[in-house]
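Only one chain is included here, represented as C-alpha cells and corresponding to the form predicted on its own.
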Amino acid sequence: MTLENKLGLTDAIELAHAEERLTKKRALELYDKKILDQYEVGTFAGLQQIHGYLFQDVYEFAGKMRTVNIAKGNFRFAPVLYLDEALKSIDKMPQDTFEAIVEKYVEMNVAHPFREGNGRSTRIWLDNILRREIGRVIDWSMVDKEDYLLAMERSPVRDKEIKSLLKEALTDKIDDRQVYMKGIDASYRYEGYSTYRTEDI
C-alpha cells in the first residue's frame, strides 16, 4: 500500500523516486542555506524541524509525531501511547561525549517518532549533535550498509557494535560539503533509495 502523499502518487516505485529526488534537494538546502544551524540540537523539536523540512513536499505528516503503531520485521517501535513520554526522556539524555550521543541516537531510533523517514532525518540529527558537541561528524560513505543495519537492529539490546562502527567513521571535516553529500547518499542507500546522487540534483 502506498502512503498517502501530497503528490497524489499511487505507484510505490514512482513515489519512492519522487520522494528521493525532492527530499535530497531539501537535504542539500539544509546544508547550503545553513538552515541546520538554526535548529535545536539534540532535542525532538530539532528532529521535527529536520523531518518537516526534508519531507514538506511529499507528506502532510512532515514534522508531525506519528499517531499509529509501527514495526519493522519483528521489532516494534515505541507504542504511540508512550511516545510522548519517551521523547521527553530522550530530550533529557546527556550529549556531552561520543558514547552519550550514540546512546541518545539509539533511543531516538527505538522511539521512531514519524510515520516514515525516521532513519534519514535522525542521521542528520545525529551529525548535528556530533558537530556541535565534539566537533566531528560521521562519514557515512565509510559505513557499510549491512554492518550498519545489523548493528542498529541489535542496538536496543547492545549498543557496543553501533558505537564501534560509527566511531571508526568519525571525521573532523565538519564543514566539508562533499562529506555531507556523500553522507546523504549513503544514508538514503541504507533505506533502499539510490536512483539519484545528491550532487546531480
Ligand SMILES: Nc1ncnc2c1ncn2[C@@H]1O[C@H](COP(=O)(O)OP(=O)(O)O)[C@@H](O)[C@H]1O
The other form holds:
Amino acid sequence: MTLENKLGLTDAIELAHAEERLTKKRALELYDKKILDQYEVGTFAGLQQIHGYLFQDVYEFAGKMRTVNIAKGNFRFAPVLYLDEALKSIDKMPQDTFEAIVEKYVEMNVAHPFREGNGRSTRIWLDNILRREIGRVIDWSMVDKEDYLLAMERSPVRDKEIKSLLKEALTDKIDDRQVYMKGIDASYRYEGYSTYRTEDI
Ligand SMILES: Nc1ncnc2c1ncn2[C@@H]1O[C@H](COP(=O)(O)OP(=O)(O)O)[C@@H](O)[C@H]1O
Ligand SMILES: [Mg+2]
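Could you present the same protein in the form predicted together with this ligand, rather than the form predicted on its own shown above?
What follows is the whole complex; the chain from before opens it.
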C-alpha cells in the first residue's frame, strides 16, 4: 500500500520516482532562492517549514505533525500522545556546539514528527543549524549509507557513533552549491531514492 498522495498514484515505484523528482526540485529551490535563510533555525517550526516546502507537491500532510504512531525496525518513535510536549522541549535544547547540535538532531529523530520524510527534511534542518551556529555543514557525500543508518539506529541509546561519523564529514564549504546538491543526493540515497541526480532536475 502506498501513502495517499496528491498525485493520485497507487503504484509504489511510480510514487517513489515522482516524489524523488518533485521534492529534489524543491530542495534545490530551498538553496537557490535562499529560502532556507528565512526559516527558523533549530525549532520544530523551522523543520515544519522545510518539510512543508519539500513535500508540498506530493502529500497533504506536508509540514503537518503526524496523527499516527510509527516505528522502524525495533524502534518506536515518540507516541503521538506525547509528541507535542517532546517537540517543545527539543525547541529549547541548546545548539551552540557541534555536540549539542547532534544531540538535538538525535532527539528530533526520536520525535519523528511527520508521517514520512523525516530523514530527508531533518538532515536539511540539521545543516541549517550547523551553518548558522558553527559555520560548518555536513558533506553527506562523505557519509556512508550503512554507517549512517546503523549509527542512527543506535543513536537513541548511544550517540557516540553518529557524533564521530558526522564530525568526520564536517566541511566549511557552507555556500557551495555542488556540496549541497551532492548532499541531497546522498541523503535521498539513504532512503532508497537514487533515480535522479539533483544536478539534472
Ligand atoms: N531503527 C531506527 N531507529 C532510529 N532511527 C531510525 C531507524 N531507522 C531509520 N531511522 C532514521 O529515520 C530516517 C528515515 O525516516 P523517514 O521518515 O522514513 O524519512 P524519509 O522519508 O526521508 O526516508 C532515517 O534517515 C534515520 O535517520
Ligand atoms: Mg521514508
